[in-house]
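Only one chain is shown below, in structure tokens, and it's the form predicted alone.
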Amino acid sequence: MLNRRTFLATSAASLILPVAARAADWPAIEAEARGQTVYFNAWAGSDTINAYIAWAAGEAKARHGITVEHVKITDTAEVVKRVRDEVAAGKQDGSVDLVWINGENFRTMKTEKLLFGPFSESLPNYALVDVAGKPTTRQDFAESVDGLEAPWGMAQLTFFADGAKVAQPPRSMADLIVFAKEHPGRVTYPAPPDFHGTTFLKQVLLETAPDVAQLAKAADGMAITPAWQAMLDDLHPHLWREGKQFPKSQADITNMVADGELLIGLTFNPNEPANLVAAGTMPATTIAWQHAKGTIGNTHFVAIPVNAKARAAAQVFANFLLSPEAQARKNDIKVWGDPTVLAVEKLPAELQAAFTGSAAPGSVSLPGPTLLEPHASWVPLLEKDWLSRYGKG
């Protein structure tokens, strides 16, 4: 792991800041931030992630004199509603200073002008973000970021299994149907609106759409294609409990795979299968893969509400989360295993070393291209159609 002294010295010597960052009075922002408290509203469903946030909070306190309070939430939509209500009531010192966000929640806050900014591309460490190789750092579910949120980590739909039981993993939805027919009751996905369940539906949509380009546009006036419905109709009778019931969450499915009840699990973190092996939840024979023609990928971000009380400290903390040291630690499978948003190959050699390591058991061995998310407006259409057709139990 990169030590603090090396990181600070190398970063200061090697970073060339973009015009936006040079234009901002960053020392003044850092000075204003000192002594402020950032109420960081972030999902708290993982002990690993909670521990990482606690580490980052400790570093922010030691380096910048900032206190970061992790407000543990289960649903970001609740935070959106709280900010909306506060703004409507004219509350200037809001209860949320920073929020972990992407997708439909970002689109809602952007549309309703509930976000502070633009700020992200003025952060000094934004110069290191791989905006060319990772276009989702500027496009959030087909919605332009416009500097209103800072990228934090990458994700891509990934499947995993015990390679001793699944010798040839299915690398398309059509292949998955064949696999499910050969292994009835041993495959399923979470019930929407679970995030992973909805992502599975979007993956089916991408693999059945006659014109994928249309999915990047708002779904106003459009309908779900018959091919989407036909693929699910073909798959469901061969799923766990014949597709008449679905697990509530991705975590439930992971437990069922680990127990041998299911053969295939799914995750949006490509490093999670390796994490499961390291934790002893899955065997060392675990394999992970993505579909040959690609699976949905996106970036998750942090954003500052328009009525945040500690705007300066929120920016300083967001900048630290983009630092090579913080990104390398987050990328480490032993810590979190969340892929970086940085252009690692463009970093000085001393910084690149913190991101490298031998492939751990459970790492993705059959990668596929990243497919852009459909426009966020497709989500309610998919979930409504799924619920009416398959959600009755």
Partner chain sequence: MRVLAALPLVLVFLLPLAASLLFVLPDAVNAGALRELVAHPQFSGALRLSLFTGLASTALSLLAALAITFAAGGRNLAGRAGVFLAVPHLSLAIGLAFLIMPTGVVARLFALLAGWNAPPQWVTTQDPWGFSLIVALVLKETPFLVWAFASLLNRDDLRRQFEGQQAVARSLGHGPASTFLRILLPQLLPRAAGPLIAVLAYGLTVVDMALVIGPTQPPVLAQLVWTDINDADPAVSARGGAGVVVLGLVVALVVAASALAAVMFKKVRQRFYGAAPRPGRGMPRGLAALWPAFLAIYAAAVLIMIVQSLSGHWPFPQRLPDVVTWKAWSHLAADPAPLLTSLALALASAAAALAACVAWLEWTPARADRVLAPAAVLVLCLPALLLALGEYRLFLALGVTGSAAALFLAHLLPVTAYVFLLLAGPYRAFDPRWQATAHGLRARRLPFLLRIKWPMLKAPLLSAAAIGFAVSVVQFVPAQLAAAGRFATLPMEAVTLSSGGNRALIATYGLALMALPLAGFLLASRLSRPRWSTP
The other form holds:
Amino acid sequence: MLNRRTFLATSAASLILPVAARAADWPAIEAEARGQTVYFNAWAGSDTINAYIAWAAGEAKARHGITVEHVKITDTAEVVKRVRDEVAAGKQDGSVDLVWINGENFRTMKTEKLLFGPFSESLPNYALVDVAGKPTTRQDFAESVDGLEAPWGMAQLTFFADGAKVAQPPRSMADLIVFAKEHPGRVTYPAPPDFHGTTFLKQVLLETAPDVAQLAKAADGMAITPAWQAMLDDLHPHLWREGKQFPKSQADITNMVADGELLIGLTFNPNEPANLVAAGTMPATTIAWQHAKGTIGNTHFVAIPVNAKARAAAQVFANFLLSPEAQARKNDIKVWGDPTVLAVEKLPAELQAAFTGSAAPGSVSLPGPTLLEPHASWVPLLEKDWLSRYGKG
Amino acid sequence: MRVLAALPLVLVFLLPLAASLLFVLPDAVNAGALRELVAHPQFSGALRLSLFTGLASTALSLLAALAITFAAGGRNLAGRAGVFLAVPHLSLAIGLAFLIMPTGVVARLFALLAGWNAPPQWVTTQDPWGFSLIVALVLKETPFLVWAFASLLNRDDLRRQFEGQQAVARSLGHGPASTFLRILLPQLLPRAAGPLIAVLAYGLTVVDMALVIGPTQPPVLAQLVWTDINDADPAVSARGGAGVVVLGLVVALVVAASALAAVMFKKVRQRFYGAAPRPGRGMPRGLAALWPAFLAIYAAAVLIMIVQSLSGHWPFPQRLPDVVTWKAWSHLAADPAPLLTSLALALASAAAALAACVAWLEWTPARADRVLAPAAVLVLCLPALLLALGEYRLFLALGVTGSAAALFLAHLLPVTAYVFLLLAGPYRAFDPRWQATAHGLRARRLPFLLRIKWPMLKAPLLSAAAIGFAVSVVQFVPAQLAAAGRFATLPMEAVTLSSGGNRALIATYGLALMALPLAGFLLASRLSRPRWSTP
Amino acid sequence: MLSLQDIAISMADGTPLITAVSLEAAAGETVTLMGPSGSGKSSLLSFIGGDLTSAMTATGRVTLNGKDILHLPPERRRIARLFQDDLLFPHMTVAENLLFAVPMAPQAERHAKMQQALADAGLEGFANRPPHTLSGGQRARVALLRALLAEPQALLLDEPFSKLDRDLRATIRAFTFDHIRARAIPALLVTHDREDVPAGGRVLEITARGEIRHV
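So that was the form predicted alone. Now I'd like the form predicted together with the partner chain, please.
And the full complex, kicking off with our chain again.
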């Protein structure tokens, strides 16, 4: 782990110079952007996130004279398909200018050459990104970013529960099985291909793999390990509905935890439990934790499709989203609570202050290290095996 | 004049429909994708579930609707059933889920009585057999069928025939049940084939209700296909495309099988029709309670949605929420654009569809309907997904995705199908002697239409418009695909927000989604009130 | 014998339609009711038959062969009716229409009755025809036979000849009255046409004020 980090940090540092050099034509881009409209396609399931995007859109109008329209979507795959179809149909003035993206969707768009760029590393605010401390800002699910998407926020698989009901949180998958056996029917995870469900399966994979290094490489010709299957076989009979039905989404699980139907919830945003306490959805006794040996972490990004109409304005808006002010506001638990991608300790002191919120109830009290995502090619393998073993009810 | 009058429907309905279907045709012949679909581990389970939920819900809805119609004994239920029609499928599923889920109202009542602290591990929503989905479908489709039957039974020409026939049957010694089964039913069902096929097709291809309340492992076929279609991987997406075609085939096969069953019935016909008179006993008491029971469940579902829309944190097993807040409603008020867009779109598409259909019905001969009616039935029976996908590809080829025109046209298609099917019957049945009389009084065409025909057809015209309006309001897929999500509409907002799981917001948008069609229906029924009631 | 005593019928708003009608029809007798349109003749038949619209209210007593029938549902009154329209059920064959009326009995017996009725009407071979393929006169005869197959104890005729053309009327009239006499059941006939009155039959007129007048 440490080795990889150091390696990435040194290689990242060597790239900073050319980035600064390329930003010279930025004023021209800003001038071109003025008056353009950015159709920002972003998942819109969360009221707080929508409100944040609305705030950012207002700022972009006031500061840069660009209009940002939030195109509300339920699944980023819709956007991937739309851009692909439009490009195939030869539509140059595409309907998408900026998309909230990462992981598989990014890999798809990158390999199919559906993305504009490289652009992200020439954004002025990119210099503030913590590429050394947060290697996932340059490696999106083991896929090299190559400047085709600009980092926006950080995520790490986090579990939460009402501390009044769960005194000893299970801090590994093996412990979770023990917990499920003690509390039958009160633990579950969303069915894949839901994003969080797939992540849960990948976490099991990481905790059962004999050789974790294998997982960073493409899964070509590899098979799912029997240990993965054995662990799920062990867990499933004790899950909600005996592992025969699964909730649709992480949001459903959160509701069920708040109701008391389930005991443990999961999220990709480490600050979400605190956010839920602040919103009154979860009680003040809420605790959040990560597995002792680490949980999967990643970065989410914004990218510009190759046929975007307002490329200049999309870059200006992406740059604004990276600004310390926008990142600090996003980091605020009362606003959204999405962890920053910036290297806070390198910011001027007065800006640093905006990021240091006091520990709120529901904050992660038992943190674990960040584990890198397995290579994206493992996902179809996991999903297929899961479906044929557990998908028939 | 004839060609001119037919043109609007050809341009906004027949051409786009035909073109859309042509554009999804390649999916049908994609053998590789089809093989992939059949090899999907959940395919056979999903298909079984779809057949079971679709057939069971249709059969139960039909039985319930017939029982209600019979129990009404000639009272006109069309007006009352219209109110139920205004409730969108999605809203009903949301409200029903709030009632029966393990932390829902029913469970809280039990908890109160039994002193539970934790929610029960009930298998109510998402049950693996699809029972809760069937319940939701039956709740929604029964009033629709009641309404369809009531509209037929109260059509002037049919009502007089049926009343006389029933009087004769009774005088020959047949009781009310025998009269209903042997005289009314066999004449009613063939005339209600359209609505029945629509119910069957909807039950076999439902996505929105299944997402809220249906089983997940495996899900129903339509939901499996929906997930595939939305996948970014072209191979998976192609599998979804093949799935949509398979879904269409399933509908066609089931409809054909039902038609065949009706033909087979011929063999036992004489025994059934020629049965000896049997006075029979009175109506079973439970039957009269069926219709009020539906009303009560709807009322409960709406009530719990209102409560949820105002609730903050509401832990189990508390009777009342901890926090009461207007937050969700102020969210709706803060951004009225989706509401206004949906309203404008619904008004425009209902008005345009009505105008186009009236032009067609007034100036083309009745035999022209032989082209249009099957096309309209097709729109109702095809999986909504198939049509939306075809439209999307058509608009893509024309380069108009994401435009207001694409959005409007995508809404117009289903709206027109409903308006036409609802209007054609009563409009064509209009007694030609009125026209002869008016011409005899030296009235020309336009004054005759404006002052005689259309006022006399006020009720069917307005109710077709109200249904068209309601159909437009709930369209989700076209707004997402054809208009590239660029225009926020109410269902778009509701569906995207529901992925975040905020129950207050989900309830609020579910209610808002219901409010528009309801207002439309109330307005239509108010306006279509006759000048005076005739005995 | 069909006997009406002090029948009064009024509209929903209380307007009286028929004020005090009493009459008797003996077995095999056809009593004719005449009167201006809207005088309530058809309403009176509906009241006797048991399907007066709920918007109207009625009082009085009706007995058939000495038994009170008003409390009975229409299907138990054993009073068959004929209307202006033949009202053959359009979705049933001629045979099915007739069988529909034949009372409970072994199947073979019921079929024999149906065949006999067809023979009476000279309609052998029409059993499996749909009603709309029959001529007006044939349909009228099937409608009467159907009513008689139910073995009624009285018959109510509501202008049953008015839609037939002139040539046919005499034949159907004779056919109808012959059958009524043969069955020896009482019948009430409502009509506008004096020619419909059977020879020597009694005629009563309902006046505009809703009273009855012997002619």
